[in-house]
Amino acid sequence: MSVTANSVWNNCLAFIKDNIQPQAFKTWFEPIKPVKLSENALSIQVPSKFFYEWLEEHYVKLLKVALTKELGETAKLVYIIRMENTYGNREPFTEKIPSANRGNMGPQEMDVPIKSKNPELRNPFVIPGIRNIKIESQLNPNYNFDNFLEGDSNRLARSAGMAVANKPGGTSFNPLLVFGGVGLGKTHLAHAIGVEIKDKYPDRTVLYISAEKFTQQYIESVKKNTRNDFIHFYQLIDVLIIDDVQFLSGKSGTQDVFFHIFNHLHQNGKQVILTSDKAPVDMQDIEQRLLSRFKWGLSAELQSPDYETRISILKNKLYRDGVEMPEDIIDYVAKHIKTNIRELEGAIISLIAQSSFNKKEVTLELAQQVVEKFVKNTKREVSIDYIQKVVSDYFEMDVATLQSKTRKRHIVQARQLAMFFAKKFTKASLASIGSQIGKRDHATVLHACKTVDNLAETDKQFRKYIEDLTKKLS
């Protein structure tokens, strides 16, 4: 008997009605109608956007179960949902979405002692007694590998967060620190290496957590005299994911209480995961102690992706939304936005909504006007070589003049002034600004930008050297 949609359907049905209550496969389920098989893909059209919601929601897990007993390991299931009467079209307009087979992150058990019998208690910690708590885990189950693409810009992070996912606290990736420029896909990976080890290992206990809001929580432990309690409870977690650490600078209480969280859950085999916008050795104002334990294990780097990943990461977005656009719009969008993954992923958005919004067709000359919107608000950045050149042109010497060893004031002012543009204009390193501006360590790039930023407050001529230059750089 050859295997038909309407026959795995029907199958599938069959043992999704011994599951639920009849009313809820009545409602939900009788109204579904099977459309086509396409290898191992199964495509089921629903009358509305809200039907297609609510089955992802309630009845995901029984929808891959009865298709994975059908089709084995790899089914996909793809919801068609068919809309009456778009702007007097005679034809139905119709979506198609791939199911994320992913339900919601539920809470996580955790036992942990107790300070005393109010049922209240929030943070309870290590003191005679224990209890059951619920914790969430903080996760975005929609951030997971599955939609995290591969490409050269983010391979090396990506592998290192799978192997840290598949054996967390158990490889020598600990810490991991993951860092890049804004939007390149930090924070996505972060929630994808923890939601993984959720799905892998449901018994561990993982807590995603913004460095800001760690700070909030410490200083209100701090004020609540129960210092103690906060270090306590975090060295109960499993898998720490600490988001945006920069964010720890300067704050030397919350560092110091880190220091100790860090030490315990290091020395206990369990995994820490880092992200931040700088490298270990940009970072300003945190401890010595604390960046040397940043180095321990791997710090992976995200570039901006290129061209090809661009076009993988467009195509992938649309096919999750259901939507289908012109080669040429989707080459236009990706050659035009190439510093980060958010503005390209948020230039698609805004080309949906104006074609849905204001009844347009996806044109070139809507991508056109929606990119330029993108491109306009995002700043042009130059390289350090082009800096060099303007700052040397500017002061009359050639570049090697610029770069050389002399102590002459003029030319360690130019030099500085340079390091303190490609710093504040491009997205290199210091460690690596310094070794292409005449072979310089990273604390010289430091100091440069620090006596630039006290001359420009107090040498009005310095003043007026840094405006012609910025003029000319922007």
Ligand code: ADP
Contents of the next structure:
Amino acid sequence: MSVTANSVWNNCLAFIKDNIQPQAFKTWFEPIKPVKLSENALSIQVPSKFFYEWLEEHYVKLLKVALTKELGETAKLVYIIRMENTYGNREPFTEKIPSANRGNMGPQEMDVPIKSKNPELRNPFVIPGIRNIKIESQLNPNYNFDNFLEGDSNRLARSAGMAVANKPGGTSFNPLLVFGGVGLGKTHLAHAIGVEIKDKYPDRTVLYISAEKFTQQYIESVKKNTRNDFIHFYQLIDVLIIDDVQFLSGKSGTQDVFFHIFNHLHQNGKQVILTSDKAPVDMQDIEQRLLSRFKWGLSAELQSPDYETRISILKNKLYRDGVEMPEDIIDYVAKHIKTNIRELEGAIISLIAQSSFNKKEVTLELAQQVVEKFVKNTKREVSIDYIQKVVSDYFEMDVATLQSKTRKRHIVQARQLAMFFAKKFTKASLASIGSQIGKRDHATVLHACKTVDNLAETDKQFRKYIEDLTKKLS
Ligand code: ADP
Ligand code: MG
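Having seen the form predicted alone, please provide the structure of the form predicted together with the named molecule.
Let us now look at the entire complex, which starts with that chain.
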């Protein structure tokens, strides 16, 4: 007997009917039409988006069980939403949406050792006084491996992440440090590893936290005199994921507690996953002993995605949102936004929005407008590293010379210009600028900015430098 969409769906219905109230069955399952079966994916048509959301929210588990019984583990469910078009006399249009099939992350309960010296161990995530230790993993289930598309640019990091997820604490990738520029998927990958671990090892306690929040909690604990509780809490975690560790730069107190937590976890075979916008060698103001720990495991880079990967990311996004878009538009977006996946997604979302709000067809012209606006608006903030590079190139010296302690006039001027532009073009504090440009203090940076302002008024040659460099940097 051949298997068809109809036969599969009828068997599913028989199973579902046995498992829910008759009224619910009538309301939510009778109106569904099986449409297509291909490559183990069953497409079912539902009458509205609300209907689809209701099914996903209340019956996704049941659907999954039913479908797996019929089609095996690799079964997929695709919803086709048929909407009556109220505009003009166009055909009703359809949207295709894959089943997400993923519940929210529940809280994790943790047994605190009875002998614990500290029976009132405080969880920095909850209001003091609550004793029951329930730890929210803080993971976002929408950031998973299924929708983290693979390409040359991320293959190493992605597969290292997979390896860690398969055997947390049991690979030599400990810590796993994922680094790369803005919008290249560090946060997404970090969550994906955690989400995968929770799937495979529901009993492990996983915690995702940004380095910034970690720092705030630490500062809070110092204020409240609960520093030890803070440390103990983190030492109980099985898989600790800290996002954007570059944020710890210059924060020696936080680095110090993190060092202790890290050592404890590492010695006990617990997994640590870190992300950073820089490779360890380029990290500024992170203690040497911590840097050397970072290098114990594996550092894997996320690079800018190549053209093919950009295309598949865009197509996947459209697929997940149930929107169809002409190939030439997708191609145009992929060709023009190259270095940042967040911008790539932003542009396509903006196109989807434009076309659905204005009921406009997506034309190449519209795509051009959106991409142009997008690229302009999100022009990235230049980094202090980049400024130093541009200034030293301009004066034909290397960055080390620019940062050196020498008092030679032309080098001092170059350094002062770099500080001046760092103040002008970045949001970094004077102290942070100083420490990144040759380990100077904030007063030196302030002095540099004043000197540059003065020279700009009095020295024609110097004014020319400023104009040239401003052009190069903006
Ligand atoms: P970062 O933390 O490096 O700044 P994010 O993890 O926030 O970057 O990623 C930016 C956006 O790009 C997110 O919406 C993420 O889902 C998406 N993204 C990044 N890499 C991929 C990928 N390989 N496949 C699909 N989406 C991706
Ligand atoms: Mg991030």
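Quantities reported herein were computed from a predicted structural model and do not represent experimental measurements. Positions refer to the first chain, counted from 1. Definition used throughout: the rigid core is the maximal C-alpha set that superposes within 1.5 Å between two forms.
Core-superposed comparison between these two forms: the C-alpha position of Leu176 differs by less than 2 Å. Once both forms are fitted on their rigid core, the CA atom of Thr68 lies less than 2 Å apart between these two forms. Residue displacement note: Val390 has its CA displaced by at least 2 Å between these two forms (rigid core superposed).
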